[in-house]
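Only one chain comes next, encoded as structure tokens, the form predicted on its own.
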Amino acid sequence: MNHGTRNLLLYIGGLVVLNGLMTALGLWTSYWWAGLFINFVLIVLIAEQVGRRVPARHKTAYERALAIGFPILLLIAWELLVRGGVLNARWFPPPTRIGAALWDLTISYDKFSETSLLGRPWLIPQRLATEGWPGVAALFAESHVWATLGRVFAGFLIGAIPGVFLGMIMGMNKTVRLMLDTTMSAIYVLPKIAIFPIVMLIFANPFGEGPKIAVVAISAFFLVAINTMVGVRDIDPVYIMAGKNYGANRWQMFRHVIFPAALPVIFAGLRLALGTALIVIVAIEFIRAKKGVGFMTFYYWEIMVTDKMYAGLFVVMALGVILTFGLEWIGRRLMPWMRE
């Protein structure tokens, strides 16, 4: 038996013995935090030993399994801590209850608010046959998820597109950068939820969609503009020299050198902006909305239905993951040279 195999068996044995002793002696109630920490360390050591034995052709599958498996372990630990009486089930309902609440939110329709989580997509064929496309649009209009996504996409596009243009100009022109950098830095640090009341004063309908989308756009604009400026400013001078040596004019320099070289940093800014857009709109929906995932989550907090409140938080996290993967997929298509 080699040294690595011996260490792997030692770590697995330690994991089994630790959990067995803590369960037998009833130590989980008082020292659950220490038990979780030691379990985490042992699992990391086991994963590292297993990772060294995985063939190169299976590395990607192993890394994906690790990325998916650890959150599942966290959910299992959460479930066991609640069922063991360590965590209060009223304030921290187990994942199985949250999953049941999420299913109930998915299939149910709130007649009082005339809303549902996804807009009851299974009714689309029936509505299309009886009411046409207006009936289908009405289904989407009742959805909390589509309300939130609509605000995020609208605000993100309105803010990100001019952010890229202004960031490009600031990165290529030092005079413009010096003029705007201080002002943008000062406005950027303002909490976006704090300027929401000011934005409401600007619009004719302060309680409509305009102020919500505008605050999301402002949040995205500054992140994208600043990252784009940094990406353009920090381009390796060797690329610029190579373009000039090949006789590239200004447009060719921008199209074939500056923009492609800055794209990785631009997409890093877009990713930050998209995540921030989701955070901002959920916060706004907490205080000023009658529809949206944020409104739904806050509503169930107010009436103390905690399992549905956690289900709403899970939906927010799922949206964040989906949006991030979608943006990364676009980035891989636009930057094939960045693929691993």
Given for the second form:
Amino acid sequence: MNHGTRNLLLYIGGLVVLNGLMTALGLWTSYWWAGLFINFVLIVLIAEQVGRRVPARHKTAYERALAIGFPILLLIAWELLVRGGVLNARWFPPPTRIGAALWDLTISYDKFSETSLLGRPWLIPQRLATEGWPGVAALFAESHVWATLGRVFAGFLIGAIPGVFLGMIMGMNKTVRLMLDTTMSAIYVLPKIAIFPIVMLIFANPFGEGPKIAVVAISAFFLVAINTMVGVRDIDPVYIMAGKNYGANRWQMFRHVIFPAALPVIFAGLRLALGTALIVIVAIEFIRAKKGVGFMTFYYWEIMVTDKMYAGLFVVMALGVILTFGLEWIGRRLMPWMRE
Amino acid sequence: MAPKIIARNVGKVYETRRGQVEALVDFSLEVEEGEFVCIVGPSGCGKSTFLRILAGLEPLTSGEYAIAPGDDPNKPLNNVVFQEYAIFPWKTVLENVAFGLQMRSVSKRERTAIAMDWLERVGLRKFADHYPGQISGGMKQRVSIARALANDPEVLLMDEPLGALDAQTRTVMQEELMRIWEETRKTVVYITHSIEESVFLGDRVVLMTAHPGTIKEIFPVDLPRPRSHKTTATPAYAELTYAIWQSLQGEVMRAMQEQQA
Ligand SMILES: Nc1ncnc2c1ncn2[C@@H]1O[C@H](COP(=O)(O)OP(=O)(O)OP(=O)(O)O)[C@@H](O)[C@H]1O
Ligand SMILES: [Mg+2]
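In place of the form predicted on its own, output the structure of the form predicted in complex with its partner chain.
All chains and molecules follow, beginning with the one already shown.
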């Protein structure tokens, strides 16, 4: 038995003994924080030992297992801490109950908001028979998820496209950059929620979709513009020289050199902007909306149905992950050279 | 016949925030059609600056220069093989090599055929669809050279194209370069750090002084062509390399002292 194997067994043994002892002696209630910390350290040590033994061709699978496995482990720990009475189930409902709440939200109609999380999916077969796919789309359109997603998409596109445009100009033209840079940086740090009241006043219907989408667009715009500018400015001048030397005209220079060279940084900006769009819209839905995942979450907080509130938070996180994945997928398509 | 490249009293002063940097003074050089001229000199003496001026990528502060156009007005006057390769990471090897032709609106079929031909000649046919990030430094430099040759310019300006390569790859590439040049007989201005390389490749070796750069001495290379690495085993080769080194030595010392001061 070599050194590494002995260590591995030692760590696993430590893990079993630690948790066994803490449970047997009833130490979890007072020392749960220490227990969690030591557990975490031991799991890291075990994972490192295991990682060393994984053959190179299974490395990807191993890394994926770590990335997915650890969050699951966290959920299990949460569940156990609640069941063991360490965490208060009223304020920290266990994942199983949140899951049940999520299911309940999906299959039951809320009369107050006149919709549900996914918009009465139980009507899908019926609508499909009578109206076809447009009917199904209409069903989804009335849901909380779509209310939020629609605002995110609309605001993101309305903000990001001009953002890329202005960022490009600021990156390429020094005069414009010098004139706008300070203002942009100042507005960029402003919490966009703080300007929501003003934005509401601009619109004919302050309580409609307009102001909500506008604030999302504003948040996305500045982030994307600033990132695009940085992306363009950081282009190695030797690429510009090469473009010139091989006879690129202005448009060709933009299309073949500047745009692709800045694209990775632009995408980093888009990714940030998409996340920010979600954060902003959920915050706005908390205070000023009759629909949307943010509204739903806050509503269940107000009536103290915490498991449904957590379900709402979970949906927000899931949306964030899905949107980011989607954007990264598009990014990989647009930038095939970035794959390692 | 008139020279292909004429540079007369070229001077370059960079205006920087910390004051003026005199990079080139009174640099005069004529290059004949089909000639291979090598420029050597200590680091920072203004070699790249001179090349960028010839390429029209850097304005000069004094003097004048001209590259004589050829019979075909559509042919580009010059193309540069950059010291930093400067091939585009976002384009495939094939797209990089076809880049100059694409900028001149050569049809896709034609430019692909020409680029493939050049990839064949530099031994990269198999890597046509790779991205630069997926190939080695030596291969990148060959892509950079093929990109310039595929565009068929009147003169080829090469800035330490083999500088970043390891000794073995470099030796192989030198012979390859000679082989290709024998086929095309292009006018070449070739910058290098290596005296050995300049003697092996060039018809003339231009030695520059340290900062600010100007011409110190020009050495004609009377070694027979076509050359191979066998040439490097001759006494004539050894004598010339030594003579250039003796002349360069003082400049290198001066450059190093200046950098320390
Ligand atoms: N864009 C620039 N702005 C200011 N100074 C510059 C610039 N480019 C070059 N220089 C300066 O001009 C001088 C000559 O530079 P250059 O790059 O032409 O030298 P070089 O001979 O090619 O050097 P190396 O052998 O290291 O490549 C150096 O002192 C350098 O610092
Ligand atoms: Mg240089």
